[in-house]
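This document starts with one chain, in the form predicted alone, laid out as C-alpha cells.
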Amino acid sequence: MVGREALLTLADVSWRYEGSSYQALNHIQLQLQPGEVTGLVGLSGAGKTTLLLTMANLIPANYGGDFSGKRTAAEEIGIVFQDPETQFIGLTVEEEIAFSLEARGMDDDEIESRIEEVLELVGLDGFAERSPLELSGGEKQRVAIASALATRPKILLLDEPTSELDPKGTREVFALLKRLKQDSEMTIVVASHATEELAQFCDRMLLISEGTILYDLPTRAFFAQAGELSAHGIHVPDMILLYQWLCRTGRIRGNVADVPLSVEEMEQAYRLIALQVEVER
C-alpha cells in the first residue's frame, strides 16, 4: 500500500543471514500509514520475525548478513517479542519500564511520569512494585508493551504476542491493542497465528510465505480469499467459511466476498437475509 505520509516504507528490501545460502525476505514493498493497524500471517519460519526485525531496524543494525534495498522509518519504533520473560531485567515493573527511559538520558520526574501514563494506559495501575516475573501471562505481555510504549513510539511492533498465553491472557492482549487503536491512533502491527481476532482488528493484512509477502490487502478482501489462504496453511475463521458455504450453496443470497469479520456482522447478515425473505413473502 503507498501513501503520501508513510511513517515506514520498505523499497525492495531483501535479507539473508549470515552463513545462511536460504534468502530470508525477498524483494519486499511495503508501507505503513499513520494509524493504520497492520496483521502479518504466515506458517513458521515463513518470515515473519525478520520482517519484524527489519521493520524496527535491528536487521542489518544488530544481525551479520546481506542486505539490500532501502528501510526508512520513523525515529521511535516500539517492539514486543513473543516471549515477555526473556526482555525483563527489572526486579519491579516499575524499573522495567524504567529502564529504556534512563538511556535515553530523562530526569526522574519525566521518568516517573511516563511509568504512570503506560501504567494507565495498558491497566495495570497500582503494579509499578510488583515483579513482573510474579504476574499472570498476560499482565507479563501487558507489562513488555508499557515498555515498549514508554518511548512513545509512533509505531508498535508485536511479534506473536499471544502465543504463549491461555484464552484470558489473549483477550486481555488484544483488547488492550484495540484500546490502542482506539484511544491513541498508534501505527501497529502484530503477527499472529490468532486470525479470529486479527479478523476484527486490523485494518489491513499481509501473508508471507518464504520471505515473499503474497498478500497485501484490506481485512476483509484478504479474508474472502478463504481457499487461498487455507492453502497457504493458514486457519480462515469458521464464521467465514461458514458464510461462503452457505453463499455458494444457494441457502443464503450473499456475496462471497462480503465476508464477516465478527460475530456481530455474522448475526447482521442473517438478519438482512431474513427480512429479505420476510419481505418476498
Ligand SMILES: Nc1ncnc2c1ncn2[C@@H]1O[C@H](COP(=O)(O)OP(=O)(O)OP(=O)(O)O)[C@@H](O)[C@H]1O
Given for the second form:
Amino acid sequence: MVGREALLTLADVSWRYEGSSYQALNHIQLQLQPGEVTGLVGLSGAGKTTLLLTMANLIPANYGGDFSGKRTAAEEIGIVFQDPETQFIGLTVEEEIAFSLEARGMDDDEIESRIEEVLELVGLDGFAERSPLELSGGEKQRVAIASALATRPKILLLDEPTSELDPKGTREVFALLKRLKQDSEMTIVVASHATEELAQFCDRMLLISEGTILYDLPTRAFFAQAGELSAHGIHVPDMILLYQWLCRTGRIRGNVADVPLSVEEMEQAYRLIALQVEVER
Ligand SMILES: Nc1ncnc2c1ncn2[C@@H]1O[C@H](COP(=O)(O)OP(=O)(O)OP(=O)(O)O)[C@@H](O)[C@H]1O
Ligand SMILES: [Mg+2]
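Please could you give me the other form, the form predicted in complex with the named molecule, since above is the form predicted alone?
Full complex below, order starting with the chain above.
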C-alpha cells in the first residue's frame, strides 16, 4: 500500500515445528497496516495459533523448528492466549498486570498508574484486589487483555478470545475490542470462530487452511464468498446466507456481493424488500 508504513510484515514465511514433518506455515505473505482490524478463521489445526505466534515473534524465538522467510515488526506486540486461566500467575488482578511491567523494569508509580488505566479501559475498575481465578470467563479474558495492553502495544493479537465464553462474555469481549478500535486505533488480529462478531468488527478477513492463507480480503468481499467459505468448513452468518438466497431467488433485487455484515445492515436490506413489494403491488 502506498504512503503507509506497515506495522508488521511477514514475507514468504514458512515454519515447521521441530520433530514434525508437517509444514505448519507455508509461504505466508502478510502486512498489517496501522489501525487495521483483521479476523483470522480456519479449521482446527489450520495454523491460526501458529500464525499469531509468528506475528508475535514467539515463533521462532521460543520454539524449535525450521523457520524461513522474513519477519519485520516495527512496534511492541501484545498477545492474549486462548485460555488465560492457565497463564495467570498473580494472586490478584493487580499483580497479574504488574508482572509484565516489572519485567520491563518500570517503576512502581508508573506501574500503578498503568494498572489503573488498563482496568478502566477494560471496564474492570475496582477489580485490582480480586483473585484472577475467581472471576467470570469474560472478566478473566478482560484481565488477560488488560495485561497485554499494559505495555501499550501497537498491535494486539488475540487467539480465540471467546471460545470458552457464553454469549454474554463473548459480547463483553467484542464490545471491548470495538472500543479499543474506536478510541485508540489499535491494530488488532483476532483468531475466532465467532464469525457473526468478526463480520461486524473486522476490516479485513483471512482464511487459513493447512498453513496457507487462502483468502485475504476486505470483510464484505470475504463473506460474499459464502459458498467457498462453507466448503472450507467456515460458519457463514445466517443473515448473509439468507440475504444471498433472497437475491438469488429474485425476492430482492440486491447485489449478491453486497452482503449485510450486521443486523442493522440486514434491516436495511429488509426495508428494500418491503419497498419493492410495495412498488410491485
Ligand atoms: N508445538 C507443536 N509441535 C508440533 N506441531 C504443532 C505444535 N503446535 C501446533 N502444531 C501443529 O501445527 C499445525 C497448526 O496448529 P495450530 O495450533 O496453529 O492450529 P489452529 O488453527 O490454531 O487450531 P485450533 O483451532 O485447534 O486452535 C497443526 O497440524 C498442529 O498439529
Ligand atoms: Mg489455535
